[in-house]
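The data below hold one chain only, encoded as structure tokens and taken in the form predicted on its own.
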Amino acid sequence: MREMIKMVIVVTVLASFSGGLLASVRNGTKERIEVAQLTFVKGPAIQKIMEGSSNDPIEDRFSLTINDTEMDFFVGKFDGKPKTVAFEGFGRGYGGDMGVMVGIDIEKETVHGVAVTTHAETPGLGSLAADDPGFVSQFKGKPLDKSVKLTQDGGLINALGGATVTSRAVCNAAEQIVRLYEENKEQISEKTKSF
């Protein structure tokens, strides 16, 4: 019986030590992981969307909690004024969830730009959503009060050939972002103006 108690105590101590060690490693690397994501995953998409901005949108960012989820918003300044805000949404593609960054022109109330951040789509087909500038350029200038859908779903966006599911995922993510912006417009605009 004493041996059993000793084993339970040893296992408990080892598990507590291991858990504490893992938590400290996670906390120690959290900031570096965030920087790497901003630099290599979200950064290129943000730079595409905010091309021509007079500031660094990755540096000029803020966070808001929307629907119990903390979201990062990236601010783009044009003509010296904060005019565009970009944030990420997700759509269900053929290979899984796709991350889509959508920029919104807060003055004109239009989509400023769209770029894919993450995907697991088929190379050469679905992956074109991230690589084909002709596909994402269709979103630019679309008014927020119009639905962002594919033409076969009653919208104005042409799908990529052979990649309708992927195209629909990008549209769904963009639609989600537009709706989140509309629902939280005052809060987002107020934060954006402080830059």
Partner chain sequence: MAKTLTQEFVKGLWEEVPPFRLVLGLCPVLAVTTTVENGIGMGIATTFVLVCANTLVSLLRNIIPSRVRIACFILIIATFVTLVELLMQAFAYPLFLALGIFIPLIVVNCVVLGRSEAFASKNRPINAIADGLGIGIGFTLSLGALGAVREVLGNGTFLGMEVFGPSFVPFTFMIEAPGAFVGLGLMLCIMNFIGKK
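Coords for the form predicted in complex with the partner chain, given the form predicted on its own:
What comes next is one chain alone, with no partners or other molecules.
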């Protein structure tokens, strides 16, 4: 019986001690981990979109709750003014969901740039959406209406050869972002201008 009690006590004390230690380390590293994830997962896409901005868009970010989901928004300053806001949408690609970061110029109300963050598309075909700047650069400067669609769907974007599903996924994600932006324009632009 005594041994039994000792076993229970030792394991309990050990477990609660390690639980406490891990909780405090987790709290201490939480912020750094968040920044690291943004820098290495979404960072490259954000840098591509915000090329030439005078600030660090990963530093200047805010979050809003839209349709019950919390979303991160990244602000890019050009000529000293916070003019561009980028956030991420998802489209169904050939190899699963694709994450697509879309930057929107809130002054001119145009698409500022598009970049793929995460994907599992076929290397050499669908993966060109992420690797070939020619495809995503088509979005640059397009107005926020039906034009961010493939040409065969009535838009202005030429699909990648051999990767229509991927191209459509990128367009769907971009459309979704544009729609979200239109629906929450006031909130988003107000927050953006506060930087």
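Only residues modelled in both forms are compared. Predicted, not measured: the structure shown is a model, and the values here were computed from it. Positions refer to the first chain, counted from 1. Each form is matched to the other, and the largest set of C-alpha atoms that superpose within 1.5 Å is called the rigid core.
Exercise. Single out the hinge among Tyr94, Ile157, Asp60, Ala36, the place where one rigid part of the chain pivots against the other between the two forms.
Key: Selected hinge residue from the list: Ala36.
Quiz item: When the larger rigid part is held fixed by a C-alpha fit, how many degrees does the smaller part turn between the two forms?
Solution: Relative rotation between the two forms amounts to 19 degrees.
Quiz item: If you line up the core, how far does the Cα of Val10 move between the two forms, in Å?
Solution: Shift of Val10 at C-alpha, rigid core superposed: 14.0 Å.
Exercise. Could the core-superposed CA displacement of Gly28 between the two forms be given in angstrom, to one decimal?
Key: Once the two forms are fitted on their core, the shift reads 7.0 Å.
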